[in-house]
Amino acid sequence: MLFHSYTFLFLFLPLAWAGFYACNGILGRRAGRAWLLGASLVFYAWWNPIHLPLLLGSVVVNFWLARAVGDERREASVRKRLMVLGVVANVGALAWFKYLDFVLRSTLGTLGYEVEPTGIMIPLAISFFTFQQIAYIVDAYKEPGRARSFMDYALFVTFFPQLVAGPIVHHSELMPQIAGVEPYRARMSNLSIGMTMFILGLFKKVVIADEIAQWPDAIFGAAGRGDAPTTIQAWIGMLGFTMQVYFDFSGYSDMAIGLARMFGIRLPMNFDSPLKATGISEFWRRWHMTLSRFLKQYVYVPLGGGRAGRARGYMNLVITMLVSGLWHGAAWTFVAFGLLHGIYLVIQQIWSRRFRLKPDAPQWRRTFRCAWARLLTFMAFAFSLILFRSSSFEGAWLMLKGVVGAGASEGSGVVSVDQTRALIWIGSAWIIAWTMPNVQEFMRRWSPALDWSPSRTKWRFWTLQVAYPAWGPNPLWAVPLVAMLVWSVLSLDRVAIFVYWQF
């Protein structure tokens, strides 16, 4: 079931946040819980029935397994035996469902073996609930003894709206809610911060990422089909399916904790106008940032990180990102783009060593550095998305042939595209990026995801302060919420599945 299709937004919705604070009301605190966990559960089968036993099953294993790395009584080698035991298995998993596959057309196919594809489904959401799942195990093992009951933590595994693309949530910060008393109370405030955030999210998805997409799926499905793109059209290509993924996963965050909100809960935060930073690290801890603390916490960390000296946290740096390219997708692709970005890191740390700017340097050179740095990392992360988008290294060859100028002559490509249309969309997507503020600065009065604080309220270009507009409970900002809502709804014919629900 998708957030953006009139069944879930007229019927799962509304019946699935009536039911849960009737409940509340009239039978007591765990028969909510009750009923939104069989929500969550009626939202997962919605996809495909068949996957419902899969994630039930894990959801009952690992709880189990985390109950014994957790128990105190158990001598600390058993337990980290069975915590290893739950990582393995989780990992085994994901390996079958997501990888098998691409393990074997690496492996036997290389050799010169047909290998016919095996016709194993993946399950939606896998890598999202299984990252969560193992941080919760690896934890039990850290802090023994916090014992949760079987219902919080089915639903900390499976609440709808972080369910299938994230937030990926920590256990600590979702469970604590679930046990405490804030989400069985309705509230008028969470039900309109939530559904101002959900309506801002459905709109860069529906209106502004659909919209884009049109492009960029037809240039890249014709160089995955050996059809080289013109200049032009790669450069659309590339910088289109930049702003449709961005609005399209910014959108669903948005979409999730708006949702989570209207329920009592807040979800922590998972984009931060990445497109506005001034450097990979940088971007990277403000895009997907829940997906980019796990990786931080459970893997670059555990390798070491930086304390086994310059190089080896050079090399624990591209581990991490070619896990994170992996977690992506299962191709070699994607293992490239993990690569490049690996790449990208360990250079700007090397740079910012050996070229840091003064403290004494006037504030015109800073701001020439700011500006040239955040254009310069828009522009390396746009490039590394063609390997993200291209479904071969052939397709993604004529991509990049096509952006450095070496593709097909101007009136011989092969895909036919409104290029005003697609640059002034393309630019006016870039623009709203850039310059105005996401939806937890605009609503930034409200507390609008977990330990949020706003850091920045003014848009600054050179020496211009403008203050960013705060939304409040008032029909000034109810007239365009409602049209947005509208023209959303109205969109709604050309639905299309979120970038990020197939990892």
Contents of the next structure:
Amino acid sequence: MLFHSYTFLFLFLPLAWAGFYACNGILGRRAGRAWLLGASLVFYAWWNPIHLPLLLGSVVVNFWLARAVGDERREASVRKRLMVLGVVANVGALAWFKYLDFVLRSTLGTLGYEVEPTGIMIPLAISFFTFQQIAYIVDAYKEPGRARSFMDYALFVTFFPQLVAGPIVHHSELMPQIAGVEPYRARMSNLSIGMTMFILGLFKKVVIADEIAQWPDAIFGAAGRGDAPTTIQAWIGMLGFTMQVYFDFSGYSDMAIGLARMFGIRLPMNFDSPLKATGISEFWRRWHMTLSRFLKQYVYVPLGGGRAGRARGYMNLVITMLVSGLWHGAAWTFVAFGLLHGIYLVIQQIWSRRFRLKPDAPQWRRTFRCAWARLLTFMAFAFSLILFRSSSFEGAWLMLKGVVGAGASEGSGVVSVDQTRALIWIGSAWIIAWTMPNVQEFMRRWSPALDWSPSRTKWRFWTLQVAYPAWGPNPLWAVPLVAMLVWSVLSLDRVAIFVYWQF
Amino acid sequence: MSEHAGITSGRASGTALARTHAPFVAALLALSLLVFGGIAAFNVAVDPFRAFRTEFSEKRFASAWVGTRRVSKGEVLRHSECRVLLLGTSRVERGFDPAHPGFGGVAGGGCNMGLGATNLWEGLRVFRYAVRHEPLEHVVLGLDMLMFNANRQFEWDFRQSIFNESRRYPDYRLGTLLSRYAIDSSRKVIERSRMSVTDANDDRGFLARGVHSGFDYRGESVKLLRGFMTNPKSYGPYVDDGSRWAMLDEILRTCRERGIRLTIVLPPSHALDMEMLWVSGNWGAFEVWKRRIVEMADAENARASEEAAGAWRVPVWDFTTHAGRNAEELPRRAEGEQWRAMRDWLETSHFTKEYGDDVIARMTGVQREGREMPGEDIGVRLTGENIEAHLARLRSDRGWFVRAFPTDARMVRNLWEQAKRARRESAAEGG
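Which structure goes with the form predicted together with its partner chain, now that we have seen the form predicted alone?
Let us now look at the entire complex, which starts with that chain.
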């Protein structure tokens, strides 16, 4: 089920919420938890029930494995073997469902064999729930002796707001909340904060991202079929997709955090205005923050991080970003996307070691450097998205040629794009992304996300130091929010799925 | 006030927080309910797709409903018991009356599910829906070659319809109440109602259109022909990627397995339309297309003979030719000349209901009362045995047409030259 569907908004969500608090009130917390688990499974199965047994099987097996791994009575070597088995089994399942076709095409295909697609359907959200469960098993090994109930664990993995596209929640963030008392108290504050975040996220996704999507879809689609875009079309495609994917995924994350909050649960922040970043490493600390955190904790650090020398540190960075690229999709274009970001990070590290601003540098140089770094970071990211969005290297090459001015000449592009309209929308989205506070900042007084407060995040409004109003539970705020909700709901007739849904 | 403090400091501050947030939540919910309720009530009252069929909407707006939309077509199926399903493009939608005696008359349960600018992908989904929900006895599948063009994707409003298999019923139903599409359709119906436009599809999805006096047949036809030549969704260019044949195969197989009668018909095409296929170099593809349809139908018939003692047969009827009633000349608008209506054609793309009646009569052997049974000069029942002779006949009909109507043939060729030139210029600009 999609968050931005009529069924979810008008049937599932009200029923899930009312049922949860009714169960809590009448039958107790255990029943409330069971209701929420049931609702999450219905949410998952609505899309394609065929994959529900796989999700349930994965939850049961991983819970059992984690218990065994975390059982202090067992020998350390046995626990380690079980942990490795758990990681390999999870990665194996992910590889089977998501990467088998890719591996067969890349190996047998290149040897000249005809490779028919296996026809294996990728289970929804497999990348997300696999990562969460790997972390749980690894941590059960590191910190044995933790006993959790199966219900808490199952709800941690399947809790519907974060199930299909994150944030990738760590068990230490969610399970204590599930086991605690806060979610089971029906609070108006949770409802008002949650609904506000959800509406803002819905608007970002349905009204902004989906409106912009039409242009990159048409332009990248044509490039994929071998039709070269003109220079302006290529730029509309590249910048349009940058805005689409940002508003799409950050909108989704806002919705997820808002939904969880309606049930009294706080999820970690996943986007912190990444397009305002002034460097690639800062960008990855702000973009899909929970994935970056996972990769750092469970890939980069175990590889040795930056401790084993500079060259090895660079290599570890590149490997981590390659994993990130492959996580996004089973195609060489995603691998190239990850590789490019690995290279970006290495270049940035070398650059920042060599060219540091002196402490006594004048303010104008600092401002100039900040503005230049933000633009460069933004363009580097937008450029890498050509690989991310293209269905093939041939398509990416045509887009690239268009971007550097070597595409089709003006007026001859195959795609018909209303350029003025596209530029107005993309330009407006860009201005919003660069100058306005994000949803968490807008609601800063109410600590909407877990472990995040505005004091820890720098406000970087580049040149505009405007004091934006902060949200509060004032009935007047209901007017613009309802307007945004109505605009979003009326636009549901043309929406696309989330870009990150497929991962 | 810090929410964090609110979360952790017990029941007293929880109550204070509730007092702070309750007015906001109440305002948000009340306002939302009011606006969404208002929009839904408006769309139920106008009922642009005739989904709810209230007394008020039927009285005020039913004659002006937007019946050609996919959503409306779905509602026709939902509200009727369909035993005879007519599938195809707008030619079927405008030409085949589902209440024709050949389909059992008004009580026969005929439904016209012809869709404008459709393709076989959409047609298959309409068919699947009907198989699931209707007591189908007979399917009449009107095929046009452009339905097999891989460039022809589904139309936007198909996604909103009940035929969209990736949309569950609650999403569909709420979409007919709370979407810009629904509001836009309601607005259109109100406009049509104000202007007393009543040329909507009937209860069975049939759109019996006529033309107004003074209608410029030639001008309209030139526009359509030019569109066909240049539109990648039609014949500019025609792309057969093979995917549509699997869809036809599914329809054939399902009908055989479920014992549903199936008739395949290639509806009449005007001679100028046929000539457009010839001059644009698509004639070869057209012949291949026909051969394959016949081959598939024959294969299914053979399978049926083995399984059901030959009781089940798929007839393939072809009404496309350059000659006969398809060669009716388009009236010229010479000065002083009195305007006259065409007998069988609305323009070169669509035939009239009367011609459609004769086509149905020819296929079913039953004619409407008071109307003469058509002769064997229209329509040929194709089999693997007569297909080659028939194709040769069509080529010779084409030769006759060029000799009999040299000006019209030249006009089509000129249109094609213009279309080619435009394409060349565009390519040259592209470097």
